[in-house]
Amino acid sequence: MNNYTEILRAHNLKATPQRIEIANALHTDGHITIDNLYDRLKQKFNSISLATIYKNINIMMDASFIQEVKIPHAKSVYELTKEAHSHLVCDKCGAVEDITINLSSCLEEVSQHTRFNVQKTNLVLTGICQHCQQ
């Protein structure tokens, strides 16, 4: 179990019980939708509102404590901020998995063919996971 109180404070965030539980949920699940996060937090904080979760998610994203993973044709999922990585998404079960891919050759090609200065990448690869293939 991580000490999210100190980690939140290091990101200049107040360590509220709700934020600590959001961090724990993201640590446990890896990637989670707002709806699933709401269901999970509702068990511990029965009076929590969806608006409170959205507010905390946005504050935590602004502080770079968590990040949004936008998945094509599906709801976004959220994860604790980590080193740069991409995502694999299963079209059948919806599982989301981290994968580290060296995108330097792709970014070099973009800079050679355009005048676009890439600031951030968000690569999501979709297909069928090993479990669903069986």
Contents of the next structure:
Number of protein chains: 2
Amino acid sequence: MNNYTEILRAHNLKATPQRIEIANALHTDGHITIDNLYDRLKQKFNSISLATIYKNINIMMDASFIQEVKIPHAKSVYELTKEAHSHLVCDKCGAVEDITINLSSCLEEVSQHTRFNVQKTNLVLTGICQHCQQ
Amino acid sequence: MNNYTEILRAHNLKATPQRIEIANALHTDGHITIDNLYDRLKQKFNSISLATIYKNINIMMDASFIQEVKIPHAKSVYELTKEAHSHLVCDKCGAVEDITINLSSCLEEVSQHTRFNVQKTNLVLTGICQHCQQ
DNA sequence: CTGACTGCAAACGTTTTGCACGGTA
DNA sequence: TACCGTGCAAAACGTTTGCAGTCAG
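Having seen the form predicted on its own, could you now give me the structure of the form predicted together with another copy of the chain?
All chains and molecules follow, beginning with the one already shown.
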């Protein structure tokens, strides 16, 4: 488990117990919805408010500490910000997995066809995960 | 302008004037938010209800006549269903543009690293469009 | 003619806001 | 201590639902 106290402060966020637990939940689960995060934090802080979850999610996104992943036909999940990567999402069980894919050939193709200046890539591949194939 | 009466019926959707106008709006604009669609249809049907927009968007999605495109940090847009393609989204002006990119090398990479069975690709490239670069 | 669609109003779920209290730095 | 964060309650927002009247097939 990381020391999220320091990491939070490095992002100009006060290290409250609630925020540290949000960071731990994201670190443990990788990807989590608002609802799951709320359920998870209620175990540790029985009187925590959903408003606190939302306020922290928003301020942590502003600080680029976390990121939202929008998924077709499903609720958004949140993850700790890390190096650029893509996502595999299982349509059956909903599991979200990180995957690093080299998109340079795709970006070349874009620059060949348009003058659009790409800054970020968002690739979500949906289908059936290995576990659900059985 | 296409004859959307027939196309709607081919999708088992009754061809009401409201639905035909939704199809025309999507055909003309390419990508449109719920709000813009509502504003657009109010010009033709001054007493149209937002509920009608939502009901039709949902039934048209169920019929695979249209599709939702989820965009980072922005509202979803809707488009007529067509062959698979990716999207360029300008962070400045919000414009959404279709682009066909060959993703086969990316999919190969996925099958080399996992046994995930990919069924759909959702690629959204964000950045600055040619017009906003000037 | 019949079932489906529309428009209105109300309900619903999600997210945001204001405020008093409490905790971090 | 000063400011920021928390929790509660209420408000705001987007979306869905139920119903009565209307229309497409």
